[in-house]
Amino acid sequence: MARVQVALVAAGFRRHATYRQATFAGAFTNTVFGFLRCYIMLSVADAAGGAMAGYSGPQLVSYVWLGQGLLAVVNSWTMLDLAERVRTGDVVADLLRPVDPLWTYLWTDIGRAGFALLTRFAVPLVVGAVAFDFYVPQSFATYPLFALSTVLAVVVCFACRYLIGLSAFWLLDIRGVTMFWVFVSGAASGLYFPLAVLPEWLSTILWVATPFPSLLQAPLDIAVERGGTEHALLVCLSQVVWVVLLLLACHWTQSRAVRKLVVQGG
């Protein structure tokens, strides 16, 4: 990785590490509500005989706490600046820099995520261990296809909130885009619930047609072992192609978006 990346993944780590009461305040209540979830979801399992939509009872815990975790490393609720530089004209100066910010942004954007990783995402999993019985996998390469989907998970959503800012030059307030997208984000990524449960018609259209399954239930599909080592495999394909794609709608939109920047005031 060259001196400019690094030195922009180190940034983006070093920005969210000096908010730590945020961080140990974002813990807890991701800790609060694992309880909650896993609770719900066990008790639909053992109404429904023992398991809840081809999900065992350790494998709804795995995938609860690995959920709560992994809320703040793939970050879908929390908007970029992009917006904000975009409405104030500071995006400008951003324009003017030698490293595109589309690219700038990406790797400001893992920083954050190895640093929620450190601390977000540890702390419920080490509280869920403890509290409830984990689904341990029984294949050592679950591990690494858990971590590489883990990492597109995040790429993936990056590149859904970086086009969200760039709606800003068209439309300055874009409050509702983002309502649009934590709303529906929050139902067709698995965070509330596995797909499974849907319709299966509905839960192929999302897994298909939509970017939403990447961004958490690719990742603890995986992590549950849930289809085997072939199905981890498709669904960290299925993420590399949103990725590319989602990239590349970004750099098409941004060159767009340039061609009628129009600074305010200036």
Contents of the next structure:
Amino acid sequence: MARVQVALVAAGFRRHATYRQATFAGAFTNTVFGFLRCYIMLSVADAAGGAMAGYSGPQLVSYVWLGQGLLAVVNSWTMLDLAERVRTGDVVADLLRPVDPLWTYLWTDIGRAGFALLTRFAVPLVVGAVAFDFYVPQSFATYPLFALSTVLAVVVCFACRYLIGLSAFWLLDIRGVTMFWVFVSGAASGLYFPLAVLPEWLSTILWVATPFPSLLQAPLDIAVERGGTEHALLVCLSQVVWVVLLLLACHWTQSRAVRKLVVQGG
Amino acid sequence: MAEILGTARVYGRVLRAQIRSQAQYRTSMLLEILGSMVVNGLDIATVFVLFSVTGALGGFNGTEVLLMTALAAVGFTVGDLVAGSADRLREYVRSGLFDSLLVRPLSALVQLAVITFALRRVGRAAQGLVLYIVALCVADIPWTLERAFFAAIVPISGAVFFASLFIAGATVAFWWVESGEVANAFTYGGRDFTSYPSTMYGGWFRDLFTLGLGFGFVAYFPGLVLLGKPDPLGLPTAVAWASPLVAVIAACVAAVFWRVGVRHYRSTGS
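Switch from the form predicted alone, shown above, to the form predicted in complex with its partner chain and output its structure.
So here's everything in the complex, that chain up top.
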């Protein structure tokens, strides 16, 4: 079984490694947005006397640039092929294979995330660190916790996108759902601004009742060491809960979807 | 004249066919229109979330920021409605489908615009316009005849600017098929840039985007003109009035990009 998983991860990695131009284009865009958001945050913090919602200048710099890099790793804006394969009927080939498509897609997506980590995560990080005053973690424990949180974020995001893909079994065309997802996940995950800027009731609801903060805010808060190690562990724990809940939801929805599947054509 | 009307009728038919085909998946269509309005609302909300931290952005107060954000919103959404789907050009170039646009006796650019027309963007453009009108009403503007005229012209020039940007960005696909996201840095990045006062940015980045690429002329300089404020960055007032001129220049540059690009197009080999 382990061989299958390794092969799937490698396939996901290799598939994205062939899109070299697209990788460069993406890293370039993330970098431009990095400058944009970084200046905006610093300007707000400056006007507020050096800190914004408890984030100091260097913390904001790290927050923005790591966020730009992680965006590509977590990849919340690109949908899985699943919906398209449901629409065309190709999904039947996925279902006939001995591995549950949920796991096939998950391992492939982890391979993709690995490639993004080496390229699209690294570029904004380097540019940001050269151009601005970057916050360096004080505690060594931050590094493994950040890595763990990033992996969990990738899985949470994958499960959300898989659920959206599954909705194609009912909707056929998922552009509307996708659009809602792209923008809510952008604003509510902490990409545009740290959630702590929001009124407390709103950020609490987002943290407790939605998976969005698990996508970016969680690993970013750990990286800039907001609240100590215990806080970081708590954040990771909440991500684990979301991973379990969402994967169960995927599994349940998929079994319902398969029951109603009618492949069109002769 | 009859010829022009005839051509316009053909474009009208293609456009209607597009709209009908998009209205087939009704749930998804409604979600899309609603979604794109929520999205636009969220973008504007983002500006005001950051505004709420100190009650000012880049030295401008609430109604002043609203005016600039609304100018950016109306320019971007209307430009996006007209030419936002131009980035689909790369699919046409990659698949060789662009040939089919070239062989018809119609403008390839207008064909591309009507074929890729996205109905969902209508709601957003209307929303942008409403926001702009609200912003004009609440902002503290020392109205004169010139300012009223300028207030009517400037959203159009903003839309022309962004439409040109979408087209120029899309033409990169003639040389570089996988270019998609590079153009996003300037279209969507430009939208975000213009939503905030330029005073918030720093260093070479501000100079490049505000003046070099002309983004300051979409919302920041027109906002200053309408509010009757001098530029905190020290540029003479006359420059701020130049927004329509900048839009014309942008349109010319986009036209050159398009022409050179089409000439460079070699279709796909087999």
